[in-house]
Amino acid sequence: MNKNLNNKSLLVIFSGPSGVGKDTLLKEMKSLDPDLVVSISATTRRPRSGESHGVDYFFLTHKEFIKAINGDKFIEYVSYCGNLYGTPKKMIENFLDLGKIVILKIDVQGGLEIKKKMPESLSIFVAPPSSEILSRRLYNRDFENNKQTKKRLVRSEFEIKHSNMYNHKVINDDVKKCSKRILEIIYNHKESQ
């Protein structure tokens, strides 16, 4: 992907640990920005209770992603604790041309792949209040599969060493309060461009 943004777009990498509350921070980002595009990623991990296709994810088997990645439909790709997650070139160049604020909720290893591709990005990292908050929220989530908690938890700690690649750290300690942060640090980045 080696377009550049029109000076109305902007690309926001979107990271943090599995369990500090992205998904949480991006509803309440969306309710009070309806016009911010959020990408959905294709993965090749089961739903979880209450995700649907296309609306959380675009779940695929593995052999229908791997078919993906040989046509070059990802901007980004990578294996995470046993599975696949990608994100669709397509769906972002569209937003992009259309002028779009395209957030991409992505895991470090994908976001700094996306930052040398694009480095007129926006990267924002979200960090628990503590390791122990982080622990409880995974070992409550994820309480019938404590191997992949683990996994998860590890995966965690290089996350966290690598925020500081990121232009912005932010700290999930109050949805609202840090959500309303994250939109100020986007919509600063807009103007100054």
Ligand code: 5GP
Given for the second form:
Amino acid sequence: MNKNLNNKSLLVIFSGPSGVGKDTLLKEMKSLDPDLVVSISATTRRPRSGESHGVDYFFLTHKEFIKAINGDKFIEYVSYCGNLYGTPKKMIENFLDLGKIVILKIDVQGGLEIKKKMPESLSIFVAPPSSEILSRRLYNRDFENNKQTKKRLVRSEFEIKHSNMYNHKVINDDVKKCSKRILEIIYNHKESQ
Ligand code: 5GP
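Form predicted in complex with this ligand structure, per the form predicted on its own context:
The complete assembly is shown below, putting the previous chain first.
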């Protein structure tokens, strides 16, 4: 991988429907380039098994989240399938000041909002190989919660419809290939900055 990059910071908006494999891709990308920073959002959603506070998300109560909104702590926040999600402002600003590549794993609504505020950011959309595969992945992940899965599938149609507003679209048909492709896109963009 090409790590001979300038030290200018870069904000990467990383979106894709729920279940497309964004976390797995990010994990693979981090293993290839440990310098990447993946932002940790705040959410009112309950932790899934294996998730922990401060690692996967900052898990907040509704009251704590509203307090953070009122304290202007988020660059953006959305209501997504019944829960609130927000990108912490301070953390992002600090890493950008250090000249880092900062990846925001956020939904399309938040992604487009950030793109408007920060047009110099790079936006990448991850699409599934097919809607059948996405649906299968989502049901397998959350098999006890059909209602939530259905909501997420409906939302995925909206997200895929807006994918052409992103700078790049990649298909996650193979984690290793796809994560390398995303890193290439990021490095090429950085070199051209
Ligand atoms: P999940 O509940 O599956 O972890 O996340 C649901 C959706 O919320 C995903 O598309 C994820 O990328 C998005 N998301 C996570 N954090 C944020 C955030 O801070 N802001 C926005 N707009 N979306 C987020």
